[in-house]
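Heads up, the chain below is alone and in the form predicted on its own; it's given as structure tokens.
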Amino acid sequence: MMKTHDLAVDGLRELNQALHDADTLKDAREWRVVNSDGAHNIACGINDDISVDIDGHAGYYCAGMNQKASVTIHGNTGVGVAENMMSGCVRVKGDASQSAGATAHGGLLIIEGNASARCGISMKGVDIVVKGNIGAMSAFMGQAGRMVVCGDAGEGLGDSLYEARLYVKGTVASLGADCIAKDMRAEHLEELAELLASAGIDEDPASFTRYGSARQLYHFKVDNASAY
């Protein structure tokens, strides 16, 4: 059963309360936000295997904290869609501002138009997906996951980068400091082709750069002073 919420009569705090209430979800699966008006902290924090169609544009911190569910906004978000990730899958239907999938451990991203400066900033294990551009200081201190970014990359591309690894189609303004472009093997040409699949790209994978950490700043050397 779809049921719809609709923001300016029942209110924020109301919507993500039910989102919450196990009963409430047992006979509700499937849900519709109308009358979003860019309010923030929508549909954060779920933890149950439902969908959730935001029919506008999001503020902050939209979907943040998700576990399990499927949340699609269609319109562009605000600072930090789907922080804190777990699990589950966002796609934002426009674009996305600041720190869009900002230490998220798990789960798929999708951002459908451009996403703004870091992109990814500090992921653990999230897979994003960026159909548009990506602005600069994306994937910093970025530790576990994939990204994935079928148009340009702004500066400092995985400055201080762990090990998520990066696929980017277009170009890179600058690479941040111990992140380099590396080769493009089997495996990697396999993994990209799901990530596209997975987010309904249509996009050849031996066009993409792949780009990781060239590993001199995990430990602090005083020949790399400079770097840091």
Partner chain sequence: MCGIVGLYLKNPALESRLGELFEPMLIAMTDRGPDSAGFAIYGDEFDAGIKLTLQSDGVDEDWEAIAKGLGEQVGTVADWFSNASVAVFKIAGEESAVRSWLADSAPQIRVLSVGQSIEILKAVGLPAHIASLYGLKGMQGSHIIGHTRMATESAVTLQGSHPFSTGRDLCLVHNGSLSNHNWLRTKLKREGISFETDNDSEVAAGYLTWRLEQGDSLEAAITGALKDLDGFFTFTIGTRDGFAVVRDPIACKPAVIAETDDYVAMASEYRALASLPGIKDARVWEPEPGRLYLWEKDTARSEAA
Contents of the next structure:
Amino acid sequence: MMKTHDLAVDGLRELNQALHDADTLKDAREWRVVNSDGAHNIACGINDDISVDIDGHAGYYCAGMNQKASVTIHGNTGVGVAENMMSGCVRVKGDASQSAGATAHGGLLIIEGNASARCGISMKGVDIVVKGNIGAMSAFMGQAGRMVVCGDAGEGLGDSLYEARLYVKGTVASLGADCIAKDMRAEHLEELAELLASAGIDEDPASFTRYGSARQLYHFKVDNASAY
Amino acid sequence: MCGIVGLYLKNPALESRLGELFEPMLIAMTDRGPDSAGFAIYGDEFDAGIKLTLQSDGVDEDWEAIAKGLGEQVGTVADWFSNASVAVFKIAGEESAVRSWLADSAPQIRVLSVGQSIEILKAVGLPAHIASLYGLKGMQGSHIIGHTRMATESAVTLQGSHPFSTGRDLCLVHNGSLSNHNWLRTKLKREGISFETDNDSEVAAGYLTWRLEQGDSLEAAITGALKDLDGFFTFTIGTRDGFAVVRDPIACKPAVIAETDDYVAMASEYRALASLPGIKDARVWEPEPGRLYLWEKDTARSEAA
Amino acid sequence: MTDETQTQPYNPALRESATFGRDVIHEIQRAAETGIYDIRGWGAKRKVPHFDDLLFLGASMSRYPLEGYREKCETEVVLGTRHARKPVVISTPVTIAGMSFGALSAQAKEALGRGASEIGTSTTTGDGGMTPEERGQSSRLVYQYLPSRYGMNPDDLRKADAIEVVLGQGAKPGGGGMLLGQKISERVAGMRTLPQGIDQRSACRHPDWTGPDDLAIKIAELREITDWQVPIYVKIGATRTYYDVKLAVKAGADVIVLDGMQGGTAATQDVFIEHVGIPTMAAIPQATQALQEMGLHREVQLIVSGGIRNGADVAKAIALGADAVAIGTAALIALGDNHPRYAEEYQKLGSAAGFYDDFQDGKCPAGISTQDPELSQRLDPVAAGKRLANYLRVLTLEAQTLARACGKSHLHHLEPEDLVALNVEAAAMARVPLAGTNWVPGQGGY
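The block above covers the form predicted on its own; next, return the form predicted in complex with the partner chain.
Now the complete complex, all chains and molecules, led by this one.
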């Protein structure tokens, strides 16, 4: 049964409480949120494989710490969409503000528009697919997971990267410290094709470049001091 | 640490509704800045001299007497009206003459703004209170920028409230925190810029004032600010013909811009824009770090500063 | 560690420089050899004005003391009364500060939980996530929310009794964490999603918010995720404390955790430990003033840490305005850190019992600041937990003794007015009069 929650009338606390409440969710597996109007913390902390459609723009931390749920935002999102997501899928139809998917451990974040600065900062296992461009300092200290960018990347991509893998089709304004371009081997083409398919994006994996950690900052060396 | 909002009307038919459109934008930023609020509204231009916003802490300031004094000693007062603790004067005279007469004869009066178009209105308290205090809803004009303040280090006072005037028809509002404003204030004081507070944002305003006095264009002054101001900031700068938005190169503090055929609006958060007409079909985007965005009389410009 | 002054005969012709002392010369030589700053654990070692410089005015004629054994002096504290449905109730105002699994062995973390739970107080996770052992052994567990978000997950968040948003700590306000490769064992690496054995550098800023206006939204998110059940603490390193406390409260904190410069760390630059932040004693009056001006003193609770060692420190911190204190270094010592039992091994590491601060090396002979399975085994969590419980009891008894002597039936009734200072520095920082005068430097009077 599809339930519609009017945020302007029914309130945010009531929405999130309902989305956390196993009894309520027994018969209500599909949710539609209207009049979101950029409100913060919509649909955060869900722990069930329900689906939530937000009709309009969302504010900060939309679908924060998501587990299992499928959340679609039919608009733009503010800072930290799907921050610290564990599993499930969050799809942004418009643009995402800074720190999209920050520290997320798992799941799939799809941004159909552009993502601004610090997309995937400290990512810990999430997969992020961006149809448009990403801003400066994206994937900063990225630990694990994959990021796919069909457009261009801003300054300092992958600075202080650990083991996250980055695939960018367009130009990279500059690479951050310890981030380098790497060969696309067969397993990478395969991985990228899967990621694009799971996001429903039709692009040729061979047109992307892979970036990853040069692993020169893993242990302090005096010769690298300028990078600290 | 604060909320910023700005609204520039491209469609003159909306000018009679500027205050009505803007009031919910300001109030939407209450959570970001509950300590004080203010706005700079542009319109009702006066070219036969200068237009000033004066302010007094005295509850029953004798504005009539001020008008009389200014009229006798400085120049013809074409028009004046008072609104809560401020009064707007249109005078056929020189700014320096007004300032020196005020300093001698009415030192309790502060000059909040000078120009041909600008009026600055601000006070301590919640944004809704300030909006109703000044009757924001009924105001008309071509554009307006506003600010809600969560004071970081300097005191919660009217002087510490934004917008800060930075010159003729220019003002600045700030969200963020500067980290090198003390040295800069010392330097600017030596250059003859005066400051009323220890507020970091006032230093940013003073910096622009100084650069403009040196003959810089607004773009050049803002480019200089990006180099010389350290710390985190989103600035919105009101000009006679529009407004400018610029974020520091790290750009942690939020900003969002919306544009339709009728207006350009900016805010710290989208929810401040949600009440605007036609917002659902507006082009909405986030200004890039270190880039200057400028709207002036239908000529939108964006350049890498 | 050898002391030259003890091994060489006194020679009046040798004059040591006050500016370039032997320790300074040694550090310059070390820096020149290695090209890297000195990284160590522990807190500030330099002498700073501290609680030792304050004295209580026990009751005599103008005030009446309470009988030590018969008349009650309450110690219970409720934390998080402002917004949380389930505030944290602790039976003594001494809590265990945040220390990570990773910095500490699993045995040490378990021992902290056991000791604290026996007394009825809380313990705190650290930069590395929550372990099942820790959760299992802690009756009240505060879950830290740090910039790195290592191991952060909503399941653990909902298991926590309180959430502590960490902006900084007293040992390194403005700096991020560090955990050197030696301590990134397989389990630690797994919890932090890092390759094993690498040097881990934690961020100094949160990845998705900056400043109090954004923190307000972040705190609201954490409340939404946990359905407004548990308190949200905000932890700050003591620097611009008056402003920081006001901003944390404006952002919505239920509890402020204030860590002075003497607060410890598992690893950071020595220059950071010794040169950044203000002493605990100087920070408390600033925080108290901020809370009082907002009308929220004792409504938003204040937990203070950094150099708390005995019941007198506890009582003095409370008298200056704290609701509770947190201990880190002292708790580790109670577990067995720096014990003379391991004197020989400390010596082999180039240190000595009572001096050991190389927590970053992971070779802790006492099995506390290590991930080495053999060393960790040395610490019996049950026995060590018992020692911590004993120590917590002593802290409580000592604080009660002092409070009763000042005529207080609850520790929270201690006031600055019950204190005087031994020297001008302490008087100025603590904002209490110099002993025997009514002069508070900087506050007028004479």
